[in-house]
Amino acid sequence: MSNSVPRTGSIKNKIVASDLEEERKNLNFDQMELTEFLYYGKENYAKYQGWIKLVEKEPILANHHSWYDMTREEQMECQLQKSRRMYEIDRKEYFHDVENGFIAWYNAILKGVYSFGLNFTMFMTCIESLADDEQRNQWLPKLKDLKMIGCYAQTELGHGSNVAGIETTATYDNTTDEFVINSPTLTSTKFWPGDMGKISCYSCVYARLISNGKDHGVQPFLVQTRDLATYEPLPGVEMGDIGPKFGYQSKDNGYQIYKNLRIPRYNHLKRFSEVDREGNFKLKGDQRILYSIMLLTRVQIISYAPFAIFQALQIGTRYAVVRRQFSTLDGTKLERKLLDYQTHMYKYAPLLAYAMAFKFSGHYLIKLYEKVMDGVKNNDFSQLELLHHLSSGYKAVYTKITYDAIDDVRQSCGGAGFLQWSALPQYQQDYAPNPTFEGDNTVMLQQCSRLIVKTVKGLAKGKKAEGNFSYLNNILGLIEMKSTAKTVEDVLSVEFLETALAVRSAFKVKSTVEDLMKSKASENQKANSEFAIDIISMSTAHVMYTTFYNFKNGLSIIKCNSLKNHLNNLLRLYSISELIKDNQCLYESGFFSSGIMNLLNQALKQLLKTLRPFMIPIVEAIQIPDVILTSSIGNSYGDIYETQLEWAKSSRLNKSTTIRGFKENILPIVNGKL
């Protein structure tokens, strides 16, 4: 083995590190097929490439490492400058024709969190979904041209996931034909919504509609909050930013308090309900449509989770094949690559397996969402419950694992990963809200459990389960099964792994549902006091099995056999990681016997060895260019030293030789003058 030191990378001199170059030579599959799959199709990836070319061509759009050294105000201003430039370049493509889909240009190319993100997602969804035809025709063109910048004002200081507990009121005044919006209590303050405090001039306010003395429940209203000429808050509106947060520093998360703020009766979004001139309230259409449309944001969160893991892995894996540490290679003084340590592969390869599993489930869920939406148009709600069930469970489990995955990658990069220059801290901080918004993860898993319980009760009545639930048709047979695995090859079989995950889920489902049905406690006590932990565990096991199910079935669309082989190994690694992590009930049921864990651990280590040469080719299929990544250790040149030092020298703290206040306060002590 050679003792020569590998060539280091240099962005400045456009030199690729020899270690990274060698890793890329291990590519033995159709990388473009994987890339297009990761971007949900060839057309979407072509769009992404077009956005990248725009960033590379336009200096004002380019991401720069100075971003990490900016204050909140500077980051927000930077976002506004980029937004204006995109508007100048092509307002039709990037604003007028924007669709609330699964890949948005602003998420793909901008550093930080887009200033108008909520305007083009939640606020636009409200208008598109809840307004009637006349209202949509009047407001949507203004919204898409930034003549009406809005936010989604649902969450209150005292009520987040509990929408029914909202306290803000909209009281109809039939003498003026207006609604009067009020925040009657401290806890009714609208608090947390994005774009609310500094950016928006309109809010889609969720408030209790009161007319003729009767509370008709929570309804949506379009509320103007600022004077469009001066952009100052209107009389009756107090608004501002909620302050520094763990992440999302470039996002305006705000608060609003309303005091006798009057809006026209017309501004009640009236696709599903309406108040006439006399104050009579009536419902229109099927209220399930309202809920089905609001599931889009949750599906978007799920579809983004694997992309977030890939972002972190592209940085971490590149760093790990260039960074060498300790002379532990036999026959040479050359230091070992981080990724050649089994412990490092043990950190990274399972994360890649989970990311790929989430991606296949994301594909399945998007298709299900589109199918549900097509059905809703024809008053077919037959699969809405399934979509709610899966999106609740996937959102809860995937966002938790994804957040932890980004942190694992950050920690594995040592001090270099702790630096903002690596981009990992910001990715972690900006991903941090995902486990919280659009439903607390614990609440989401509780909601996920409802269809599981309903399905099992249906089985008892002779109703057959389908699709993701079909394994429960054999629930009694599953929990009585005993594994016959004797070798590593046995536990590596996809059939064994599928059965093990199904047995694990079936055992938890049966025991939890039996406990719920036997208990004489109230439904509230069962769900929240007696069996809450069991319900969460059951839902999680079911989610992880259905994720396997979607992953395995999704492989049929892969054309390249070599790629399919790698993906099958990731499917195995995902499954084995799950079984090593949570296996108690498999022993309790008798499916696992003594020696199985040893076989699983051997199988896991075998997969780590098999996948090791292909980590860079698989991870780099995400194709995030340096101009977007903006990382001192994860760039495409494998430059982990030169750029890191140059960026450190350019830090704003190094504009002077000492820090402000040192000479005035500390230097007199150093010189004995105090």
Given for the second form:
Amino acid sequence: MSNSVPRTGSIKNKIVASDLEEERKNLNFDQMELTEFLYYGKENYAKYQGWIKLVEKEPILANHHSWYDMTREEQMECQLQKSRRMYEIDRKEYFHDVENGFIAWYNAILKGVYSFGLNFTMFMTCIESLADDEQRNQWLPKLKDLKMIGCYAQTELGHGSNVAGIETTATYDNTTDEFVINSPTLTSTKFWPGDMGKISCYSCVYARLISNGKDHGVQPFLVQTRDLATYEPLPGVEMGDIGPKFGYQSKDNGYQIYKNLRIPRYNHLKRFSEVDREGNFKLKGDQRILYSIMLLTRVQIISYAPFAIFQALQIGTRYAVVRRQFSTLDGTKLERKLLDYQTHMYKYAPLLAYAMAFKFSGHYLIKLYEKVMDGVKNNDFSQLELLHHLSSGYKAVYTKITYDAIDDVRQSCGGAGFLQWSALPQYQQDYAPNPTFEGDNTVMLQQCSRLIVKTVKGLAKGKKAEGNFSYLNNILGLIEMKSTAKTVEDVLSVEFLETALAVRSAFKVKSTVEDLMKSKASENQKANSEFAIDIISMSTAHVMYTTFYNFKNGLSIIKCNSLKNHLNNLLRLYSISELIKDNQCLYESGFFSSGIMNLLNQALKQLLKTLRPFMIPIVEAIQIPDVILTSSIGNSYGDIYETQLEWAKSSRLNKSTTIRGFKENILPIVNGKL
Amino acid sequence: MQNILPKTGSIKDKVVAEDLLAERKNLNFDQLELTNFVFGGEENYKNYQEWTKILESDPILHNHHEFYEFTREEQIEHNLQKVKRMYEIDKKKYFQDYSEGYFQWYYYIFKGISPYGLHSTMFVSCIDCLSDDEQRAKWLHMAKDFKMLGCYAQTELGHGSNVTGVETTATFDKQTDEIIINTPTITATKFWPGELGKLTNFAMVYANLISNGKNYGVQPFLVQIRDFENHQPVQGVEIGDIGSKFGFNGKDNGFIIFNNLRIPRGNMLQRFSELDREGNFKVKGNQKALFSVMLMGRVQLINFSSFGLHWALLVGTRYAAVRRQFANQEGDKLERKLLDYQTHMMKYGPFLAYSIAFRFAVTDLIKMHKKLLAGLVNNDFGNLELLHHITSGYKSVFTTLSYDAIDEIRQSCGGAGFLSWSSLPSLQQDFAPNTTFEGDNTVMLQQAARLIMKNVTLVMKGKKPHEFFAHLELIKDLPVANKTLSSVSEVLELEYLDLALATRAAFKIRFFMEKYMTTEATENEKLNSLLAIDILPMVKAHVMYTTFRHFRQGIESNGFKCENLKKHFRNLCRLYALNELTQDNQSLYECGFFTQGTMKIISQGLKQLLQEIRPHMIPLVESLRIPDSILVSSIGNSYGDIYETQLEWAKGSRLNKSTTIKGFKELILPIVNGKL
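Having seen the form predicted alone, could you give me the form predicted together with its partner chain?
The next block holds the full complex; its first chain is the one shown before.
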């Protein structure tokens, strides 16, 4: 039986698939408002569009699907060509005024990992925040003009998340007024820094400062590692790339081993400490500012999470409205669209809801970050702790959910998603380091828990909790509450959902804090051995609640009522998904009782049904054009077959009809000559 | 402050890390007994050891970490060299007596994917099961002797899991007594079959048989696609590889487009149907036998779910016993081993329990499958339906759990696990297709649901279900009477855990069935649209229960001799159950089996088990005796060498053949030097 298939799309013939066209007709809200929101405002979105135009007209900058077939070396060379071209086009805009330039540009537009990403983030932030004014004036312009290309050399073979464990030494030699940098052990080898292996000629090295025989702890040093004329490594540095990886292949994560490498005393970054000519060490300024570097990176990681889910969803959702499989529609020979399977909607719609929740949370966090940084300039550190708490918790929870989301979307596209042409494998592979780098997620959640515990202890002393934490003021009331929900409507009310998430978190907080206070074990044993899993679970529930809080409060800025309506449904869906995934505490506290499962189940199904027609209009608000997306199945035409086959035909292995090694090894067997 | 590190391992100097040595001293059971079990029996393990010896002594077959850096072309070429070498060493054993040979050999021992894995399984099984005696006599030895290299060409661009949607046509031409194969639409392009792209000269093509203007549905045809002499594609086919993938990159998954390709009528596989000279079509024999081809593939995937997860654990657990980070131990300057963090054990302990649970399940399953195959010869289809149910459900649940677990283990090794040298990335990426191919996991769960529904209907009518579904009788007793737990020891009883998991499954099944019976909609709408999301958790809970049952019963029924080993099994069985009950317990609260306070006791039970199992993690995990020559891991080797080798391999990597990278001096250096 031949299947009757609606017109599928064709990029070549500029035909949009009829199924996709139909879906777009369901648009009933101001899509541009959502788009601009997703891109942090009108101005940013206009800028994004400007970049797209540039990519469309510059052949060197254009993305091409052959990228997916390239070796690491080829990908890196391709990236360097793009950087060079951007430098030629407008070095001021894209390099000197970095804030809105190069990195954002790369991040939003190009395939793969940008060549100088670490130079323009971690390395630059180090110079900006840790160098004193004189150093900054000297180095910053060079770095922004690519006269000095740097990397952030903290992690060692033996120590990652644990900075205090660093073993590299910087020993002051007061006879020559120099520091001598050494890698005293195998485990002290600098290992992992991005841009270190091949691209950079400077490293911001974290090393133990040893002066007059005394170890003053870990300090940052600017170390030149290559000759600027020849780009050969300097004597005293052994360096290279660390090898192939799960993803992030276009990044030259590297290693460096120092052997009596000498740098001027001046190259110790000295905004917060100083070594004088005699080798006397002193701290200066408020050391808390040191946090701010990590915080910025975390805030950036958090902001990127919703974008990453959206990228995957744009591909998956388009594919799911054009791809049809199995004849399970009544009264027609047409097969069913993937997205018309309830199971498929139950994968995609919650992911959309989480992406949106993260987006609102990210907005809140960026504002908080700006406020905190303004404060820090005036020596006001009051909200630094809150920012540290939120950014560690959100980083851990969001990156984990986002990574899993991309993986789920990839898997839900079956074979088509397994092929690199779909763009999904690379999204997943390049996103994969997020849960482990910049602070392993387990460690992050432990850090996040500190302010929760502190807040609860404060409550006992009559100190009121504020903002995100204010639900804890009523911690005892919350865990005594009984749900009065009797109907599906009750369960869908935002008040009910907020209470349920608050109760869940409150219950875990109370039980964990009590356990921690009761136990006679040392702090160390409690945190790492006895209650480690409870702490993680508590932090996560708290993060999920505060995320709800940010989402709900953030909705007030939305103008279009239909859009607000959709977002409200996504807020509900976010909450219901959470309550279905993890609800044990709610039964334990008595907030939930027999029968609620059925109500949640029905509410979930109702939301999935309500949202279904709007999936394409909402997801497509991300407006990533085909030139950027470079996807065989997620393009704007709903061309899920033609392009896939075209790209397959052009793939590397098809340059000859057989493959290397076949004629030598196997053909003799086939022909009976072996 | 300098860190004091215990002596780490060194492959080069043949020094085992102190930390790992200390862990090994905790061995208190017969490890070989467990080893034999995880390799599927003593005999299998002996085979495996023999293969290892050959591999270690033969330079061509030797594994090398460079493999992780190879391009697709290089990986395939490398593996073809290995195939040739194996053929030279013992073609009978490795290529002709498949059952214990080649395929399994590759599976366990090589890096990457066996170049002729599909040929040796799917293609040969088709010839074996779907040809009539004459065809089999003609083709089977050719296939087994590598004269005929074949792939299994079912999936098309437009249709994967849905076989009835296949569009390729095979039209009978009475004049010439031939069948003409065509690809009538773009979506009919055969797309995905492994080994189609580059390596085979025949394809088992699934196509719609059209004769005398009538479509007789999808049938298998043996089609030659390349020339024997020069391996060039024959006239009438366009053929190639489909491109780079998330994983499985050593495999030439391919596409083929047919344009009036003619084959003799005799190339239609005719054990179960026949086309006569006049073009009359008739079905013969029992069509149920067609299932058996798929079943074998699924049993292998289920088998590999246990093995793959265990492999990842071997790497991860060794690393976690040697890698130390943060938080000094009390009264000690030493940092804490990763595995001494409760959070780490909370990942690894349950993974080990699942891996062993899957092993018990597959041990039973292989026995059932063998029995079925023996019966088929005499047209006895015995447990075919049950086996179909089990394999679909287990394939879906196990492959997803194992894939996620491998991913978690990779992540829990941080950066070291992200590097290909650890072996974890390729393990994950090559394992990844298992969740979507051979039947998408969502579709598989729906198929598994059918027999549950059939049996629960029996129960509802007051009849006895099949014994495999005995737990469904519990639905009559729901909700259960509240039973308050008073101590941790109660939740650690296997009887209690059995009942809890069975009740959870029964509640979900009833929850679904009630909706199913009261919802007024077509069957289609109910199963795909209205109640689809209730089916998946129901089947999963059922699978998790029956898996527990294999585990619990298997501890007693497999004739294990070592009492301490059985003790560990029981603890792992408890851990499996408690982890399940921690993750998904809503149903148990809903039906009153769990009450306020249960959570605390379960949590204590879980923590107690983690603590008990902790010292035995290395001895248990290392029962999967994969030698370093096969593991090829920078962090999971038997020496606990987690640093030295990692750095050595990094230094030797491809990008370090020159000090800078291609393009840098031309493109960027002029900028650095202010010449631009």
